[in-house]
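Shown here is one chain on its own, the form predicted alone, set out as structure tokens.
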Amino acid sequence: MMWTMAFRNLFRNKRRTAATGAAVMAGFIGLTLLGGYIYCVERGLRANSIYLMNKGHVTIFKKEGLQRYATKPSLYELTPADQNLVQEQLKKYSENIDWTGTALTGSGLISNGVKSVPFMAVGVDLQTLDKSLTHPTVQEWAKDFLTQDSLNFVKAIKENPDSISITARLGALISRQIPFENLPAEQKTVQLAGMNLYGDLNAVDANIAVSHTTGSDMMEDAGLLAPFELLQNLYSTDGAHYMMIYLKDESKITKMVSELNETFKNQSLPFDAYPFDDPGISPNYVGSMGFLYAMAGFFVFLICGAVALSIVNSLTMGILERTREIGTFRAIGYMPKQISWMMTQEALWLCVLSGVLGIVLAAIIVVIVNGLYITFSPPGVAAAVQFTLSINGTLVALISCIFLLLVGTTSYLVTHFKLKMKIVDLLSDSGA
């Protein structure tokens, strides 16, 4: 009965209802689109870090290897025996592990026979390269970080184990232009030179097969991706820098890392496990998302403040206009709490109707914006990416709850404090 009466009261002053509803609707649209954009960015950066940057959901280093490997690689590498010990500890998580991989990192010089420039290399096992580049998550969220021919890298390695992938900018520094597959055979052959893990100079021949992007503008001048075995030959080792664990259920990352580190500590095993979103593992992901979350918090505060002020203004004007009506309700036995709840119901109806319309309009905007394929170059990102929006059901539900709570609480408090006048004063008031 009261809900029906509250709904009908919305149309008593259509202009004010429309103005207040527009404010609520604009808030829904703004937060839905902002949340959708942040969701798309987060999923893209997450996929890039886990799969394309070859970090895995969980990364395992020799103890203190994350911090000290660059200075003493021979002391902090994961030997084959170390890798076997880690695999033993991973058996109890086998149901949730998609696959595990190994990676080796290092630096050196790449030479075309005339000119040499520095590179920063990552060597990854073939299984990880194959599954990462073609993973559905990458295809859905991180396709902007894939070059046209990067998907051919695994095929190139199978044909020639000495194949490498370098960034377009690193190729330009040694006078090699993309697409690399069109280069003459003699121009594809390069030499990689560097200090091995024991301090001796070593060099290997390599074949430029495809190009890729690191996703980071800072690394684009030196990015080199190679087969794991090729870098092992270059750095004269049979070990790895770190191991990657790829999970089926991402929600169990934190629990797995905590349990692994506890196991390593209790059994005195010299290993450390890190989640992919650790600042030392994925600084680009952590920094970018930290900025976006701070920005989102600021806009949520502004939007919620504007909506609350609109509700306060609308209810205050409504109470002034309906003073005698409120006095009549009081006179026939309605308590102030009941009247406050009735007027709160009006605000909640307005919130629901405005929210539904706002979500529909947000969905239309998402379809239009994504269809226009707008690209831009974010700071620190090597290539232009598509400006993508999304409607996420969980975020919509959360935003709806926030608005209902905000509108309901604001409405009830405003009406509660405004209805403390005596019944006689209410009935005798001439209204606004």
Partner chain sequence: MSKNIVLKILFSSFFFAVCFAQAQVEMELLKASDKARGSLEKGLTWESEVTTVEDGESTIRKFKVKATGVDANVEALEPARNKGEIYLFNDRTMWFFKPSLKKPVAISSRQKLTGQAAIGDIASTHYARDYNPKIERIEKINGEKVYVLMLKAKANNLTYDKIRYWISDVSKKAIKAEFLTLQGKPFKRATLEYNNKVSSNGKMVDFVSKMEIVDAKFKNNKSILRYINPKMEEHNKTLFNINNLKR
Given for the second form:
Amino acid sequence: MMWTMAFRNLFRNKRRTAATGAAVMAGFIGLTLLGGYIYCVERGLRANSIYLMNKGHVTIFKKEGLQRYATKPSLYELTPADQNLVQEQLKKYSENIDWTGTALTGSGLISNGVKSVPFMAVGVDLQTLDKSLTHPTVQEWAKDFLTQDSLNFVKAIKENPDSISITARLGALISRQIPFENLPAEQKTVQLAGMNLYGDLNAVDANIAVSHTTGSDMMEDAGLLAPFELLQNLYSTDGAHYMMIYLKDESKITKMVSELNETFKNQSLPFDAYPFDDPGISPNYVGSMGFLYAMAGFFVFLICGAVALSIVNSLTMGILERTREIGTFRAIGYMPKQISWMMTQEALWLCVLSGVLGIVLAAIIVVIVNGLYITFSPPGVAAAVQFTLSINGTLVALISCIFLLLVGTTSYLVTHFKLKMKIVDLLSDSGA
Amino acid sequence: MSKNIVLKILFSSFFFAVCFAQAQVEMELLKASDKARGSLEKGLTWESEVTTVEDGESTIRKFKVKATGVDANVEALEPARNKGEIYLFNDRTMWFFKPSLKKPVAISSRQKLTGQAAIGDIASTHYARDYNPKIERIEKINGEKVYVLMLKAKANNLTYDKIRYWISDVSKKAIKAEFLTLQGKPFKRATLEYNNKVSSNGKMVDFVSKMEIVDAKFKNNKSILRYINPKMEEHNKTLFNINNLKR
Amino acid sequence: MALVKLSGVKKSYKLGETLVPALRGIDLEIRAGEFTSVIGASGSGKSTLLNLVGCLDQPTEGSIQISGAEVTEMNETQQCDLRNEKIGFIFQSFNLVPVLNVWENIELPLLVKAKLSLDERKKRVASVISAVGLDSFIEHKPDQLSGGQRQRVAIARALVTKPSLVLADEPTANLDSKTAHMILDLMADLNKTQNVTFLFCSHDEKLIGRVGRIVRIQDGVIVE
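Show the form predicted in complex with the partner chain, please, the one above being the form predicted alone.
In what comes next, the whole complex appears, and the chain from above leads the way.
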């Protein structure tokens, strides 16, 4: 009956209940949508980092290769023998490994026969390119980072192993406009020049096949994606900069990295394993998410504070109005904590009703916003990304728990301190 | 009033004349030093051997250089993996080509060739054309009067932005150079020797035989350019035509 | 043995810097089954006396025993138990919970400890509702009842735990005289049939005729 009484008490002052409920509901909607947005961004950046930036879930470098490869590539490359050693260690994880790949990175000049401009290249094996670009995770969360003809890249490489993909901005710098597939054959042919691992200047022919976006504004003027073998040719090496491991179960990343590093250390193998969310591997992901989490934390604090204060205000007024009633409960034998619990039940009812309504409204907002297809270019991002909201069940459950805990605790504490009056004083109070 | 103006005009004229004369002297010094490094009226051919010592490791590369006026064709001879590579200099534009390429690649003269030597060091002999000289000071080296000139690049695409250049007043040859960043800090130093002779206008003139370029910070890292068998030779203009490099 | 025994009970209130004595030394015994009224003018200390007997307040000095137990030495939990199981309260303003109906208001004291099973609870509530004659008003909320009906609900609530003592502070003050007499008759009837001890206070001398015992209080001391 107490829950029934608590529910009915909500309607004693409908205006105040509505106002407090609206505050709780707004807080609920705010946190749900903010959480949903951050969830979408995180999934998108994660997919971009793992699949489109070709880092994999776990990345293996020669020891200190992450930091030093650029200055001394010949010392820090993964030779074929090194790659075999790594593959040996990966055998015990084969059940969870979707596939492994190899990548080479480097810089140089891309020339159209008249002028040259710098490029930053990543050379990736064909299997990785094929599986990454068509991966369901990418299609679901990061399709904003795919250009229209990105998906044709693998087909182009199979037809011509010298095919490369460059960003539209790099193309413009060498006077090549998208779509590149419409260019005449002689305009598609370019030369890539760079210092090879011997320290000599080297150059190879390449064929501009498709365009892509790096996702990062800083890299968009120099982004170049090439087949692994083409870059090996350019840099005169049979090695790789790093190996990528793509997992079926992402929850095992941390454990795998830890175990691999332990194995490398124990067997004196000169390799380092990193998770994709290491700042050195995916600075964009780590930086962006760090900022978003900090911002979210700030908003959670603000919203929870506002909700708590609304509850405090509402309950305080409620107690003031029902002092004599509370005195009566005390007189007929109710303990102060039982009365605190009664008032807390009211607040919890309000929280639940506001929460349910909040979820429904949030869902409506999500449908509307996603349907409007709003796009924007976040700072530092080259692509125009859709402003997407979503409602994540786990997040909603978490927010609900937080709110119930917050509301319950706040209301219990408020009533607990407020009810320290003597019974005779409670009974003689005329109330607000 | 008019007397003042006349005096001012006379004084200004004298001042500018002195400055102009000074500028002429500086330019003449630079032109004279260029001659000993290849800026001669006819074409030249020489072999260039570049020995690089970097982090204790030594490598040797050989090139054949053919230059006429502002153009140069540098062909790699050794090691075998680089044989057939060509660096083409057209005035201040530079190209890299190798037989497997369909077209040459436009590169910068600052592009590292090997060790401390940039591509522009191999054939760059026209400091008088590319730099504005100014005498900073006069020094005495081995009892000899030496002009220390500050050379400032006339264009952005030259090998170096600033060079501090020591030219002997006696021989009119550059004996030392400091290559500076835009901020004026030296990042490489070079010394030159002139033990070669070439025939120019019926006379035997001194020609550079060695240029040693050392890293300003890590003095053990250096590149030594040796100029071997220089001789005057007429070259066909097609040798310097970029279109002849295309497949 | 007396059901209620007060010995040398004093109570003073602090009003700013001043200490105001409400009771100046009360010695009183109430036996089980008595129907006693405390009569006195406004401010004489009768409500204070009832509050102290009901453990709604603490005396400044003196001893209060209920069924032989010294209430001034009880902790809060013991006093709550005493109020819930042994004492019933009837208030001047009825003090019903407006969102609960008649049945639910009466059932409230039984839910404190929830010792009774559902069936026992239902029987108990039905029994007291019948005793006060409100069988037809079970679903009614307090704002749908008259003053007399509300007070009957309050009486039923006070009796549902089968207390030894019912304390009523000015139970008829907010009622018209006809209703007031009806309520008093009901209380007297319950006192006889259920052997519940009633101690109530009133300033209305017209109601004296129905009570078994009168305790007159004046300026904080019992005069009669």
